[in-house]
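Form predicted on its own, single chain, as structure tokens, below.
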Amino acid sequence: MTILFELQDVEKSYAVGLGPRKGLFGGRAPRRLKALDGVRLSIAQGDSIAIVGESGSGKSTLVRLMLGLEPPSDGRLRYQRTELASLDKPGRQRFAKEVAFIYQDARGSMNPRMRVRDILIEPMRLYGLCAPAEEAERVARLLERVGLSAAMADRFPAELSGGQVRRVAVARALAAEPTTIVADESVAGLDVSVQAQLLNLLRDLCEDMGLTLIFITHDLGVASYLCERVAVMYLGRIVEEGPTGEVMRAPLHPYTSALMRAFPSFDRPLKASLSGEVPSPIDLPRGCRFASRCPDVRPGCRLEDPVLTRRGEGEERTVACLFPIGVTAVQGVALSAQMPTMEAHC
């Protein structure tokens, strides 16, 4: 098994002003917002994984780091055994070709003055994938692959419907011949029938081309339909991860269970139906960050911060909870001691 991405205790924090003055003549230390706080995740070649969570959970920040748009504040983020932040120029060019991104705002990501043909040709020329005489044929094949007619090549983005412009965004991602697709809420805002068409398209493309898919979504219905694995985020940390069917059938973390009760339909933003206040990422509490909202909180939860732990020997499920649902005691070994390194897979 070839590991593409490996994240080990990845953190990302941002300065958000100054804290209170320390003493009468003391200075003011900068306050920091922890958008990501100890993320642990491993993604193998051919995986399809959905990263889900409420707004503010850190999903978009995680994508930016995994695309190399920002460096982590701490921790290790590797792509094919190499620290992403240390890639040289040729390595970054190879990474940009191999890892394609489908934007949430597909129309806004396209130059409104460029026709669809030119939008698709641009990555071909950038990476020298074909001779100029072959470009028209490749454009037609790409459009056909995503379910559009060749006549669409002459249109501008403003002339396309919402579903059509999303298909062009998929075609543009495929134009670079990538091995990995990262999609950020790429079916949000569409009606259910168009969503279903695009999800079927993405799933078929990944299966036919052997692509790795990293899908960011607030919709558990989309995650369960499209991806084989799911990682649930809460306040900058993954709190549960495993095969989608198992997680959806029997969630281990109370936050995942609350999200399960909150999604009756596609394209409904996740919002867990829980009492209590969400802690501030600027001032995270001691102990479990979910304790203020957990329906089964216990005294130890406010004292000990749970680490992502494997549930049972050899099982694929991981959970960051001292008292997982349906488990009398935390089983397995903490992931920090058990998580294999990149080199172990190669």
Ligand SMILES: Nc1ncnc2c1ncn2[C@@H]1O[C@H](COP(=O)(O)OP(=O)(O)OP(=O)(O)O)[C@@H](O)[C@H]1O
Second form
Amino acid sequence: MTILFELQDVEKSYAVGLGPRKGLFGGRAPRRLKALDGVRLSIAQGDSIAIVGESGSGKSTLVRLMLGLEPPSDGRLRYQRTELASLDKPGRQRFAKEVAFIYQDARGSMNPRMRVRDILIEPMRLYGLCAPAEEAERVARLLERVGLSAAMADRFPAELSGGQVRRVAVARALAAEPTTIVADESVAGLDVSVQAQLLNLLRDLCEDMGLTLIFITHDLGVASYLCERVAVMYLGRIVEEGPTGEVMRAPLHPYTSALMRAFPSFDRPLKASLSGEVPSPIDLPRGCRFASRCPDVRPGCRLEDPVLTRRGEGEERTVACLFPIGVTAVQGVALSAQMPTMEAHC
Ligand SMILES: Nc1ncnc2c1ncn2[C@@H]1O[C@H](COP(=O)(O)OP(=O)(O)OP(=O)(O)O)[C@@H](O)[C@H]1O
Ligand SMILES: [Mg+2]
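Can you switch from the form predicted on its own and show the form predicted together with this ligand instead?
In what comes next, the whole complex appears, and the chain from above leads the way.
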């Protein structure tokens, strides 16, 4: 098993204004917001992993760091055993070719003045993947691969539907012949049938081409349909990770359990299933960051900050909770009734 990404206690904090004045004439220290705090994750070649969590939990920040767009403030972030931040120029170029990103705003990520053909040719030329005479043939093959007709090559992004423009975004990602695809909310906002078609496409591509997939989503249904593993984020930390089916059948972290209860609409605040306030990422509490909302909080939870830990030797599942819930303890959740119905749409 080749490990592609390895994150050890990765932190990312941002300066967000000044704190209160210390004394009458004292200075004001800058306040820092912890977007990521102690993230542990390893992704092997060929994995498909969904990163899920509420808005503001740090998913996009994590992706920006994994794409090398921003450096971590602390911790280690390695790609193929090399610290991402210390890759030299050829290493960076190889990384950019191997790891393709599909933006959430597919249309906005394309130059509106370029035709689809030129959008697809750009990465081929950048990485010297084929001779000019082969470009047209490659464009046609890519469009076919994502279920679009060759005639689409002449269109501008504004002349494409929402589903078509996302397919072009997938084709552009594939044009660089990557080994890994990272996608941030790539099917959000589409109607269910178009979403299902795109998910099918991504799943087939990953299977056929042996691609590694890192998929950010709000939607547990999408996560379970597309990805073999799931990582659940809460306030800048992965709090549970493991095979998607197992995690969804029997969550170990009370937060995952709450997400399951809120499914399929946990992009709205989890008021219905969780009381208590979400702590501010500028002022994280001592102890477990989920304690203020946890239905099973115990005194020790406010003292010790649980890190993501493997449950036992040879176990595939990890959880950041001092008192993980038992396998049968997902109270009141009729999982069979709540499991995603994507198959029905495909
Ligand atoms: N450049 C920045 N400066 C200051 N704070 C930031 C910055 N980028 C992100 N944050 C903060 O970091 C936290 C995590 O943000 P992030 O965008 O990663 O969340 P997310 O899980 O992707 O949310 P969403 O589901 O809404 O896209 C938020 O509190 C956000 O306000
Ligand atoms: Mg985001």
